[in-house]
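A single chain, nothing else alongside it, follows as structure tokens in the form predicted on its own.
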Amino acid sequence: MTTSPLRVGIIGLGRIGEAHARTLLDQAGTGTLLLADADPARAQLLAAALDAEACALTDILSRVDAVVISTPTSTHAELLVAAARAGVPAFCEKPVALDVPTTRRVGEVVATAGTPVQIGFQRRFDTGYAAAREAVRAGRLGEVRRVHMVTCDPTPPPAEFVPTSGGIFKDCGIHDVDALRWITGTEVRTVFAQGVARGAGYFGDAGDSSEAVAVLTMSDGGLATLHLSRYNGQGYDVRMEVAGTQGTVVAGLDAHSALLSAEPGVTFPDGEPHGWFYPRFQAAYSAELVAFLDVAAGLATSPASIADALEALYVCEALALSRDLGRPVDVDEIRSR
């Protein structure tokens, strides 16, 4: 345990990595900030702009007290293993890996090393989602019967992103699944999903969907629905409605919600919809990194573990299988493999 500022490394300096770097600079728990990227010139340019230090990928784990991994998904597993073996606490964007065996292997290595890892499920740090969880846990909604989840992007990702993204369920839906488990305290038992590839041809070419819907049955008998889209023209729309026998709350319903009321005279929501994910969750991204600094310093346990990531991945694998087979899938079919 330490209360001294930490030497924090960031590996991967795309738009989320750069945003994380700017956030960490403002935190009292951050001492030296070291930046590394597969493109050394990018690291040098950002380091100069932020008064941070550029570092080679091969050296960074030997020079830091904690590391933030914001690289492409295909590299997450190897970097998490390397950090664990180096004894460096790690924050890693979701998912740990795109398949169950690799995720399990990483979890085993991390458990053996005893090095803390926090996965980037930032909705756990969003004030609306946290308030919904508190309402459920305090019993103010009564018995939760229904949950409705929405994650809709305003524009599709680049063509080169889709084949390595893991598909719409692992890339987008995994956040909803994790939030569902975290808020309700129950597990997903069965899923029935459908998806279509509309718009750009590269979704179909990759075997992915640009639009998807699913019904999820929970272990307590409750029902949840999930809507995902890559073409939500009104703006970035992320919401969760939790309905119980005594009340209903909605996370993500505010003036910036990407909705228009069809009712005469109703002007809500009247704000500008968010254009992409970072403005919508900027406060949550900051809060999760502050939490990670405490985890890395030994002051707190991880609030989003590899075990949590694995449970969400089981459900997302089941969703994709259900879509492909056109039938309901029991999550235990995936868990038992």
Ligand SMILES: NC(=O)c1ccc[n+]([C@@H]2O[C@H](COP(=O)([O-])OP(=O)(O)OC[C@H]3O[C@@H](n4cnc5c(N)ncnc54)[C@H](O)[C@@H]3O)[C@@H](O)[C@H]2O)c1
The other form holds:
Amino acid sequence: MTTSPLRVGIIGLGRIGEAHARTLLDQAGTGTLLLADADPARAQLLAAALDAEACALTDILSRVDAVVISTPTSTHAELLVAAARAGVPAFCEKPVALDVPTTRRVGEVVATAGTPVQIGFQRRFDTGYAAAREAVRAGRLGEVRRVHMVTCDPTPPPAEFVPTSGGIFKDCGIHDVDALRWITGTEVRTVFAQGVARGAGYFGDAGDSSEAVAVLTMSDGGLATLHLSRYNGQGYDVRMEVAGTQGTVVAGLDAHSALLSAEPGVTFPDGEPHGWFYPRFQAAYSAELVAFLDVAAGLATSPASIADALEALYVCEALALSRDLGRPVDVDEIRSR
Ligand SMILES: NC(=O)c1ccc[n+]([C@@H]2O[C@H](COP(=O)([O-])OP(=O)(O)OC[C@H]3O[C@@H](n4cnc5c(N)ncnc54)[C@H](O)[C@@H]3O)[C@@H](O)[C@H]2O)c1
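I have the form predicted on its own already, so could you send the form predicted together with the named molecule?
Zooming out: every chain and molecule, the one shown earlier first.
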């Protein structure tokens, strides 16, 4: 356990890594901030802009007390293993890996090393999602019967992102699946998904979908639906509606929801729609990193473990398989492989 500020490293300084760097600089738990990227010039530039220190990729794990991994998904497993072998607590963006065997192997290496790992499921730190969980746990909704989940991006990612992203279920839907498990406290038993590749040709070329809808059956008999899109013209729409026998709550329904009422005279939501994941989840990204500094200091246990990431991955694999085969898939079919 340590109470002095930590030397924190960040590996991968793209869209999310740069934002994480800015957030970490503002935290009392951060002492020195070291920045590394496959593109050393990017690390130098950002370090100069933030008054942080650029560091070579080969050195960073030997120089820090904790590391944030925000590189492309295909590199997470290798970096998590390297951090565990170096004895460095790690925060890693989702998903851990794009396949089950690799995620399991990383889990085993990390368990053997005994180093804490936190996965970037920031919705666990979003005030609306957390309030929905609290409402369920406190019994205010009665028996939860239905959940509706939405993750719709306003514009598609660039062509080069799609082939290595893992596809729409593992890249986007994994957040919904994690939140579903976390909020309801139940597991997904069966899924039935449909997906289509519309718009840019690179979705179809990669075997991916730009629009997807799924029905999920929970272990307690509850039903959930999932909407995913890369082309949501109204804006960045991320919501979860949780309906029970005594009440319904909606996470992500506020003045900035990317929705337009068709009812005459109804102006709500009347704010500018959320444009993208920043600033929509800015407070949650901050809160998860503050939590990670406590985890790395030995003051708290990880609030989002590799085991959680593996469970969510089973469901996302099942969703993709269901779409590809055109039939319902039992999540145990994936879990037992
Ligand atoms: N939690 C969320 O809401 C959220 C949002 C966006 C992205 N993400 C995740 O964050 C990760 C990064 O996404 P992004 O959009 O910031 O990517 P990005 O392409 O913008 O940035 C990736 C950065 O990593 C660097 N890099 C690539 N390979 C590297 C390596 N082996 N070692 C060191 N640096 C390397 C690149 O040079 C680049 O600077 C992805 O896994 C993505 O799924 C999560």
